[in-house]
Every structure is written in structure tokens, then in C-alpha cells.
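Given as C-alpha cells, the chain that follows is alone and in the form predicted alone.
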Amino acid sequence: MSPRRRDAEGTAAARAERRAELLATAAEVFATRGYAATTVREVADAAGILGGSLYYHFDSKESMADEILSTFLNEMWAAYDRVLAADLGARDTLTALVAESFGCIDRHRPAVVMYQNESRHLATGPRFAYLTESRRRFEEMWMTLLERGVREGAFRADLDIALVYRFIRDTVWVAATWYQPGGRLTAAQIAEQYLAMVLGGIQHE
């Protein structure tokens, strides 16, 4: 490899690393202060740079939000798709999906908070139309799984499936509001505790 090419690749890698650091900072600020209430200047201040310097990496606040949310959702769906492709029984599929959900919270906590707080508003714009599709796909996946679990005899048939779906969705993802990486329990341990409570209530004996 020529010195010029090596230098170019090193510069590109450094720029990508800096971009990732800025996105992480922006996600924290958006999650804490709210997307609409946050200015580009406030993100730059939190990152320790001048406001104009941020535009070297991103053309707008909207671009930052888009990359934060799409990165989180793309990783979440890749993990979910691996679980679904494994062709497990309904109970094991539910267990794996909850574990993957907590893994996403661990890796993307500010993005998850952003999604919870901002997605319905952002989805009204064409750039964020994928948020509505992701929400629809998410509900369809869980409803299909829960219905399959009842058919397989894994889950109780006397519970309202839509209510069970909302319970699992809300109890799992609301953890992003209080979970902190490096806390007393790991994401995997919290998932295990949640599953013990959820499955204790819905599984068919």
C-alpha cells in the first residue's frame, strides 16, 4: 500500500470515528432535551466544537436524527431477522426477541429514547416515513408470534393477544428510560428477569 493511500485511509477512518462520536453526543442531547427543543449549537457545545464545525459532518439536525434512528432500527431488525430465521418454537422465539431487544437498549439507549419520544412526530415528514413502516412491522411480528404461541399451546388462550403485545412492548422498551450500561444488572440479566415475569404470566401450563 502506498503512503498516500495509507494516509487517505487513516484520514477516512479518523473522520468516521469522529462522526460516530458526534452522533453519540447528539443522541444523548436529543434524548435528554428533546429533538425539537435542541439546536445544532447545543449539540456542538455538548461535543466541544463550534456550531459551524458540525456542518462539516452533517448538513442539518434532521440528518443527525435520521442517522441515529436508522442505525438503531437497522441493527434491531437485523437481530430480529436472525431470530425469526432460526425457526424456533414460539416460546424460544419470544425469549430470543426480548433478549435482542435489551441488547439494542444496551447499545442504543439514547436512540431508543428518541424513538419513543419523537418517532410519531418525525414520521409525519417524508424523510422519516420508515418509522411508520417499522412500527407496523414490529406490531405484525409480535402479534403473529403470540397467535402462533397460542396455536402451539405455548401461551394461554384466555388472554387478549393485543393486550399481551402492548404489555410486552411497553414493559421491555420503557427500560431505556432508566437502564444505564455498567449498572448493577447487565442487559442480559435484566432480560432474563423480565422473561421470568412475562412467561410466568402468559405461558400455558
Contents of the next structure:
Protein chains: 4
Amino acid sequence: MSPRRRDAEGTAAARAERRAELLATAAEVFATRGYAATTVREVADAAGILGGSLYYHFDSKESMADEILSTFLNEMWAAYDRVLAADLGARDTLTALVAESFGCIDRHRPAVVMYQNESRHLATGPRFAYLTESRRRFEEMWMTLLERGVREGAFRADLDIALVYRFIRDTVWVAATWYQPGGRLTAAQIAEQYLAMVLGGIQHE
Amino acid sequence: MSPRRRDAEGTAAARAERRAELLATAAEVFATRGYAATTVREVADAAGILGGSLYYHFDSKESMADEILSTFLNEMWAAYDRVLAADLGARDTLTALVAESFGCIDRHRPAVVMYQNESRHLATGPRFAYLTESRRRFEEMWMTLLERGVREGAFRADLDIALVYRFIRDTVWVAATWYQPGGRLTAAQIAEQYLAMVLGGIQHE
Amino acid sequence: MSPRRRDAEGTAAARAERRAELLATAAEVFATRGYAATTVREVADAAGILGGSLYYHFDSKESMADEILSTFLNEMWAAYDRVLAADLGARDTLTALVAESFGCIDRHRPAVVMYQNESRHLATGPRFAYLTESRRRFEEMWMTLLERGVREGAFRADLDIALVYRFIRDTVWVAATWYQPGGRLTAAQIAEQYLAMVLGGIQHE
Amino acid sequence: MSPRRRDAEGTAAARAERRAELLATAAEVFATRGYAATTVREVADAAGILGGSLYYHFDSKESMADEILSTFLNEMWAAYDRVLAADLGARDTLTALVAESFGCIDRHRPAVVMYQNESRHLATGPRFAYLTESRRRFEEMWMTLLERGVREGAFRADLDIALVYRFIRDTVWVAATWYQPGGRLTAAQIAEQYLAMVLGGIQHE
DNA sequence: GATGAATGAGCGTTCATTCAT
DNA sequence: CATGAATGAACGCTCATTCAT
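Switching conditions: you have the form predicted alone, so give me the form predicted in complex with the DNA.
Next comes the full complex, this chain leading.
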């Protein structure tokens, strides 16, 4: 590897790293204060630079949100696709999907919070069409799984499938709003408990 | 009762009715677009008047949010207090609370959505201290109930109580974001299904 | 005419009048300082209001430029079309067109200056496509007239027509940059002298 | 000449050449987009370097404009002074001045366009006082020439001298906005035609 | 000579709010 | 009660400029 090549890589890598740093900061602030209510100056303050300086790295406030959300969704779908490719039974697939979801919350908490709070509003712009598409695919995936589970006798047949879908979806993702990495419970422990509740109910038998 | 008195009451009643109308409109728009992203003009447009005219009825955009949220919370607590006063067993109390919660969603859907999306942000101002207080009381009420339920043998003892609390809280309230009055399922039917899931789990036994 | 009708008309008229006032001010400032170099606050200062207040009347800085230029061009073409409809000989048509042009300069001086200085730059946006179209029609009209004049024996045949076109076009319109309504010479007097020069040359015979 | 001396000269010459290159690029961009509307980055892009790098060569955007305009004006006045020193008759002086002017347009087209479009605006700063002074001298020179021409019987006496001055000035310089070096007509041919028009008029006798 | 990250003033624009009518 | 013109603070963003490397 020539020194020039190494330099170029070093520069590009440093740049990417800085972007990632700034995006992590921005995601944190957006998640805490809300995207619309957060000013670009607040993000910059949190990053220790001036408002205008953010525009050296990003085109716009919107493009920060875009990059934060798409990075998260890409990783989420990669994880989901691995689970689906494993071709497990309905119950085990559900278990694995919930576990992966909590893993995403663990690694992308601010992005998940943003997704919860802002996607409905952001999705109206053409730039965020992928949010709508992701939501559609997500619903499709879960509905298919739940229907299969009922067919296979793994899940109760007396429940409204669409309602169960929303029940699980909301239950899992809203956890991002209160989950704290490094808190009393790990993401895996929370996933385990959630699965116990969702599968078995909270009632003593 | 003198004619003057009656007039004054008529005027005051008309005024209150107009306020309520405007607040219902505002809540709808705030819930749809998000409080921060909604302009006063959008609220006024939806009400068929001009932006400035809202200020005859309300001090500020914030005071609209205040009135919307406090009206909802007051009614919610009145309903909860009636349930608690009935002194039922843990399981029946839980059932009644969930039913009442879905009733609130039915009657105050936009306010509940606002509460979900904005309360964290709004609660930072002193004017909205009651949001924090309500959240505290809510948690206290549910934790007490769940602990009692475990003690009484109504609920499973192997679950993390704090997690169950959040599980139920989120499950119930997030429903406001998709619930449509007059849709396929009534609020009561949704409540019933939710209770079936929460109590019994989705797994076929 | 009902009082309501009269009121509505009065309001609409007052509004249109205010717009016209503000546009006249804006045109003056744009012409003096240059469109790009003029800030919205400078326009507002000249109008005695605050920067933001302009946006009650206009969508954007660009829409002010648009309205100023299109108003001027519409009137100019109306005048030109009247001349062309009169079906005069080439010499008299040229005389009448030059006279009307100076009339436009007299009534729309700042707009003409803006057109001179900014149209090339503004015309790149789709909103100002009419500037390009007007320029095309203008050239076509003049070229046709000059060719006819040569054919009819009214104008010299030894000159490059395209050059004569530019000669006249520039000569006439650039006058807007120094013409002062109410100055030593009226627009009509300037037109007369210009015609004498253009038609007869400055050389003593 | 010592090697050191030769190196220094070589360096200084190379530096001056790079400056001239960059100024030519800058003038082109300023003329095309307008000085105020052109960003330093656009100039740098056109030169194939980064925005900040221009500041190694120039103090500021303004100093680029300064150097472009003063270089042009210095050369123009050198040419004019040569003409005036020849002590020709009024008609021949006018002919020579117009020819030299078109020569300037040929060699300094972007600078002339900038001068046309921006000098009024730039001249307000003290740094560009020479623009005002040049304009004054220019007017003085032409007015003196025209008055002499009328006295000598070379030019018509029935025209307003001040108007004739502006007529010629505008006619000549505005040509820079459409002249293309290497186009259908050379600068000398355009000058010839312009002189034919200005001196003899466009009318057939 | 040139880079690239940052600065900071200022821009066009928005919007909650006021108030004379 | 409502209008509509205006306010003024703040916003997202731009850009001439600086400077360590």
C-alpha cells in the first residue's frame, strides 16, 4: 500500500468517523428533545462546534435525520433477514425477532426513539419514502409469521391477529423510550421477560 | 333568575362551547402533525378562522396544549379513582383500569396521542408540572396493584414488576396512535382482546 | 352595490395598493443596490417595516422580483402590441417603438434597471422562463422590423442587421440606468434625440 | 545573474502567472454569474482548487474584483492616452477611441462585463474610488471631444451633447455582454459597423 | 501551495404573538 | 368575535474567511 493510498484512506476514514460521531450526538439530541423542537444550534452545541459548522459535514438537518434513520433500519433489516433465513418454527422465529429488536434498541436507542416519534411526520416527504416501505414490510413480515403460528398451532387462534401484531410491535419498540444501556437489566434480559409475558401472559395459572 | 343573569349564562356557555370546539380542533391537528411542528395558523385554518383570532380565546399555543392535556388527565383520573374506590381484587382492578383506559382513548384520542408524543418535552416547563406528577401517581398506582396481585397470587411471581408495569402502560396507551373511533373494533372489544393477551399470553397451551 | 360588497372591494383594493407600494419600494432598492446584494431587511427598512413583515404580503424575495418584472413586461408588450397593430411603415414603427420604450423607462425605471442587470441571472430558474421568452419575442420583433425596413428601402442595406438590433436594443434600455424622471429632459425629448441619432447619425453632412 | 536570483525570479514569475490564471477564471465566473451572486467556492471550483486555497493568493473576494477591474482600466487608459497623444481631428479621434474600446472588450471581456454590472455597487467602498475617478475622466474626455467636434463642424450641432455621450458610451460597452471572441464578427468588424451607425445613422438617404 | 475543518456574521424565512379596527 | 397588518425573536442555512496541518 502506497503512502498516498494510506493517506487517502486515513482521511476518508477520519471523515466517516467524524460524521458518525456527529450523527450519534444529533440522534441523542433529537431523541431527547424531539426532531422538530431541536434546533441545529442545539445539536452543534452538544457536539462542541458552531451551528454553521455542521453544514460542512451534512447538507441539512433533514439529511442528518435521514442518515440516522436509514442506518438504523438497514441494520435492523439485516438482522431480521438473518433470522428469517434460518427458517425456524413460528415460535422460535418470534423469539429471535424480539431478541434482535431489543438488540437494535440497545445499539441504536436514539434512532429507535426518533423512529417512534418522528417517522409518521417525516414519512410525508418523498425523501423518507423508505420509512413507509419499511413499515409495510414490517407489518407484512409479522402478520405472515403470526398467521403461520396460528396455523401451526403455536399461537392461540381466538385473538385478532392484527391486534396481536400491533400489541407486539408497540410493546417492543416503545421500550426504546425508557431503556438505558448499562441499566439494571440488559437488553437480553428485557427481551427474555418480554417474551415470557407475551407468550405466557402475566396471569398466574 | 333575572333576564340579565340568563343572558350572561348563555354567553358564558356559548363561550365555553366555542372554546371546547376550538380545543377539539387543535388537539386533532396537534395529534396529527405533532405539537412543535404545528403552527397556530394551521390550527386556525382547521377551525376556519385567522391565526390572530385564536388569541381572543386562548393566551397562547402552550395554553391550548395545557387545557387539552389537563382536561384529558382530569377525566382519566376521575375514572381511575372510581375504579380504585370500588376496592376490587387485583385482577378485576386491572381489568377495569384497562377498560377505562381504552374508554379514555375512545373519547380523547387526540389528547392521548399528544400526551404520548409531547409530554416528555412539555413537562420540562413549570406550567406542565402536573404531567410529571400524573406520571408519578400513575406508576405508583400500577406498581402497587401489580405487587398486590403477585402477593394475592393473581399474577405470576417470576416477572420483573417494573417491566410488567411498562409493558402494560405502553401497550395500552400507544393504541391511541392507531385507534380509529368507528373502526372495525370498538374500544371495548380492543380492551377485551388486550386483556386476553396480557393476562393469558398469546401462546397456545 | 351592497355595503358588504363595497367593503370587500375596499379591502382588496387597499391590499393591492399596499402591495404596489411595497413593490415600488423594493424595485427602487433592487435597482440601486442590485437584487442579489440587496437584503430583504433593506427593502423592509426602505418601506418602514420589519423584515419579517414583508412576508405577510409576499411569498419570497424572488416573488417580489417576479411581480416587478412581469408587471413591467406585461405593460411593455401591451404598448408594443398596440404599435404593431397600427400597421405603420418600418420607419414609423421604429419611431413609435422607441417612443414607447422610453415611456416604459419613464414609468418603470427601477424595473427596467432590474431587467437589465438581473434577467440573465434570474432567467436560469423555471419561474422566470417568461424572461427568456420575452427576450426571444423582442428579438424576433425587431429583426423582422429591421429586415422589412431594409426591404422597403427605409434603412441602409450595408449594415449587419443583427448588430443594428443589438445597437438599438442596448442604446434604448441602458438609458434606464441614468434616466431621472423630472430631470432636465423628459422621456419624450430623450426619445426624439435618440431617434435623430439612430436614424441620421451624429456626423454632420 | 546568480542562480538564487534566477530562482527567485522564476518563483515570482510563476506566482504572478498563477495569480493571472486565477484572476482570469474569477473574472469569467463573476461576469457570468454576477459578482455578488458568485461564491468564492464557485471561483475555486472553476480553478480546480478548494475555497480556502484562494486565500493563499488573494486577501479577499473584494481584492480579486479590485485587481480584475484595475488591470482592465489601466490598460484601457493606456490605450486611450496613446490615442489622445496622437492629436488627431475629432472624427478620427472618435474613430480611434471606439476601435480601442472594442479592442479592450476583446481582450478583457469578463472585466468589462463586471465593470458594467458591478461598478456602480462596488464604487461605494473607498477601495474602489478609482472607479468613480475613471468614470469622471471618461466623461470629461468624451464631452471635450464631442464639443470640439461640434465646434470643428465634424459633428451635428442640433444634438444634446450629454445625450450623445451617453449614447456612445452605452452602445460601446454594453457590447461586452454579448460579444464572443472568435464569433462571427471580429472586434474590429464590430467597431467598424458601430462607427458607421453612430456616424451615419441607420436611415437610408 | 493546498487542504479541510471550523468560524461567525448575516441571510431569507417562519411563526407565535399583538393590537387597532 | 374576528380581521389583518405588523412585530421581533429565532430558525435553518450560506458563505467569506481563518488556520493548523
